[in-house]
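Just the one chain here, laid out as structure tokens, in the form predicted alone.
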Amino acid sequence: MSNLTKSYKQDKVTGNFDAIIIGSGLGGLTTAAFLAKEGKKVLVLEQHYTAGGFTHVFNRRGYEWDVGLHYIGEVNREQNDLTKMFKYVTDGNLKWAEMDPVYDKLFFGNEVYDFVAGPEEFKVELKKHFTASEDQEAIDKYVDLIYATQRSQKLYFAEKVLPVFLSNLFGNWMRKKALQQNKTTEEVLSGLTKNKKLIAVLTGQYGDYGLAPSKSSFMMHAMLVKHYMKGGNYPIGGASQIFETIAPVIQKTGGEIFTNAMVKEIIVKNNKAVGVRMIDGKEILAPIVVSNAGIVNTYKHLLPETERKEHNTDDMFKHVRPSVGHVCLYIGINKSNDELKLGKANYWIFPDNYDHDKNLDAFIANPDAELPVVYISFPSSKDPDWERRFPGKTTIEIISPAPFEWYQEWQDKRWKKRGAEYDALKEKFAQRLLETLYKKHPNLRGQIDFYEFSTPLSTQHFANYQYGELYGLDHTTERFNQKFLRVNTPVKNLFLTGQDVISCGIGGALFSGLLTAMAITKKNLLSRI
């Protein structure tokens, strides 16, 4: 990677660029290549010092990991959007591992749900666990709201886009058809059934977005369910392959990717944004600056003083909430996939009494209830070229929900230096997480060759999320109403990407890029790819 990236500790930035993009996560990387296919030179600033946000690795002792990229859905359908973009911004380099037809496994104590590829598909499988009419019914009345509401939503997002003047016109009405369905996930599915198990399964994969059916908004589970109705897929060679095929892409017109790069403030000029103030001082000056920092980054933080007052920033948060925070537990074993007889599918394992809110009442009341949810995700088993880049090796990842409140007293302290306390408290978590792999793996006890576990702090750290949130602002019924929520800001040239534009996730962020250089270049970017 290092021909790919800068370090702002030791290169200077020079030259003159058309753009200038505050964070490397895939929404900044996806509006710097959108951009460079239009001739532009575009800077990315990132702060961490690897690129790639939410799609980066790390390594330990011969082990590699990803950190936010489990799996992807839609990108092996030829005429799908999705896997049209990712060929547009990587020039066809980026290529893609289907899962197994069975990608998810829910279990609910000793009950097992096959989450299975393909629609029918699926409706086949479930209907095998609900066998009355009604429940059938009401299967395949979900899986057709689900593609339904999905389509309602071209319109919602592609509001996103327009000027204020536009939106002013014809922004509600464009708005109207998706909105219809920002109800609670719970408010919607109860209109299906009464069956309390059916719908604990249908939202099962409520993790995918961080709320409880009670609290999501359909729209966003729509869009998460849809996503992966056809299955999931995995990057070959590893999830730092997108940030690896795209960043060429930006390179090709003299773009360039500084790491350690942070960024201290928006410079603005007669509410024009002209550049950005680096941490060191350094002004870095340019017609276009785009954040993908967050908007809560970057209207609380990097917009100066005078420009939040102005516009009233501050008062577009009362509406919205950060997500929620995440432990997760990285494990290396010195054996192979095929010793271990691991397979791609991921598993969702919950308590057995099929009340997803109930369960995390209790844990976020008290962190030593039952798991509301636990979610294992086996990469190295999901890419075929694993084997030939780390021989006779395997790789798990554990994931819960955590507040950041449990964890806040050391937020001041140092990572890795945060003392005996902190450490206890993860280890407690860390052996909780095990002994949950050894239910489903018992052949799996004593093989533990290494593990690390990160909590809220990490993401806080690494991400410069405040909270530690792994999906930016939390995808509530509130927050799908907010129309502030877009490309455009109130400062001229100014504009954001990122999973706060459209929702979390990687499609959520590859849509934000597209739709954030078509507003800068006032272009059809569509007809492009």
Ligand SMILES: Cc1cc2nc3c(=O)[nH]c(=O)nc-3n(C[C@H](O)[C@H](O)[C@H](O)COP(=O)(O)OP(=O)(O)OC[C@H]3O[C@@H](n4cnc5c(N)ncnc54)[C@H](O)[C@@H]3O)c2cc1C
The other form holds:
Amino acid sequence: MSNLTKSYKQDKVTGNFDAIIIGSGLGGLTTAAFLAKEGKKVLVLEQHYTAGGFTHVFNRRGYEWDVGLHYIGEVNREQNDLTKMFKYVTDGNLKWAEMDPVYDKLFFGNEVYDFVAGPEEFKVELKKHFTASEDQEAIDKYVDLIYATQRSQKLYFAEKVLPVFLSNLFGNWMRKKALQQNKTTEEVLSGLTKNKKLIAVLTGQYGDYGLAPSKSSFMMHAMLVKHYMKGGNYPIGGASQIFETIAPVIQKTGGEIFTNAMVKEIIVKNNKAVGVRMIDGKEILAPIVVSNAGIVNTYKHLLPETERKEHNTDDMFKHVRPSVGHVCLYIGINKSNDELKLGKANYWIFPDNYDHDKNLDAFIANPDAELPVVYISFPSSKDPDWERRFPGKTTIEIISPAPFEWYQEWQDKRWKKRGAEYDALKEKFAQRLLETLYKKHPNLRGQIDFYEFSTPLSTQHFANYQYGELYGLDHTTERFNQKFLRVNTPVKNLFLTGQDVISCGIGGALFSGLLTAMAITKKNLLSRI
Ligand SMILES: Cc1cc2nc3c(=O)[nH]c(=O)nc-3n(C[C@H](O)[C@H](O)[C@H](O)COP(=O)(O)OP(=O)(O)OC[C@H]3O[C@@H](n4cnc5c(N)ncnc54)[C@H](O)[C@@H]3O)c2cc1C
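Starting from the form predicted alone above, please write out the structure of the form predicted together with the named molecule.
In what comes next, the whole complex appears, and the chain from above leads the way.
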């Protein structure tokens, strides 16, 4: 990565740029790459010491882990927009490996439900568990509804790129059809079936967007389920390949990517963004500024107070809120994937009462309650290049939700120096997650060579999400009603990109990059792909 980035601590930013992008998450990188393809010279400023946002990886003691990419759908089919977009922004250099046909395995007590790639295969497998004719009918209707809902969203998202005057004219009409399904996931599924078990299984991937069925918008649920319906994929060479293959495209037109480059403020003159001020006070000017730092950072911290007041940005936060935080246990084992045979499928492990809402509420009220969902990923098994890069080693990641408030009291202490009480809390949770893993793979007990536990403070520290939020803004019905979650802002030449514009997920972030670049260039860049 060294020749792809410069460090703001050591190198000076020199020369002129056509645009500055705050943050090197996938939305920022994609915006930059699309602009570079249009001949623009772009400067990407990333506060972390590694570029890539949630697609970055980190290493400890000879192991490597991804942080925010465990699987992605729809990238292995030539005709799909995501496939084409990734090809375009990486000059075709990013390669994907398909997971096995079973991409997600859901455990409710002793019952195991496999999510199998392909809508027909998905239905057939589920119907083995739900044999009553009304359940089978509900499964068919559900899959049809997922596709119909997703199709209805095209105009809704296209509206996000319109200038305000056009949005005022056509916006409501463009959003209307999609918003008909902006009900809670529970409400929509209850209209299809009264079988609570079936609803719990169909919403078993809720951890992919972070909200239980009674609180999430069905718009988000449908997007997510459809995204994985034809299976999961993993980048060959690991998640860092995303940055490594996009960065050269940005550099082709003279663009640069700086790490350790924390932007403090967006400089605005006469309601026009003209550059950024760094935390060391240095000003960098450019005619276009794009924020990939999330809505909370942008509208609460980066925009100067005068503009915040003028545009009432604080009012926006009456309608949206940060998503929940998460903990993750990163595990290294000194044995190869071949020896351990863990498989590629992700595990979703739930209590056996089939009630996600109740379980999540109980856990948030009491951290000692049963873990509402434990997600286990086996990244080294998914990457066909892993054995060449890390021979004889295996990695596992275990994730569970965790409110930021549980860890908040330590937020002002330094990373790795947060004290014995914090460390003890982490260790207690780490052991709970390990025990969950051993229940599924008893042979792993005694085999763990290394583990490290991250908390929402890690997300705050490394990704600058103020509340350690896992997925940016929560995907509630109220979120999808908001018109201000768009690429244009009330400040001229200031644009937004990233997961808060469309939705969380690699696909959402990638798509936001396309829309932002379209708004900046005023060209239909879809035709390029
Ligand atoms: C644990 C976890 C697992 C996930 N798993 C999956 C998965 O399997 N599949 C999937 O599709 N999606 C997954 N996601 C979601 C996906 O990773 C994200 O939705 C997506 O990567 C977000 O991209 P983004 O463009 O919004 O930017 P982000 O990746 O959020 O990056 C924003 C960047 O801005 C930088 N920044 C912030 N403030 C400043 C500042 N002031 N100055 C400079 N830089 C700044 C941050 O450091 C960060 O690098 C996961 C996320 C998490 C957290």
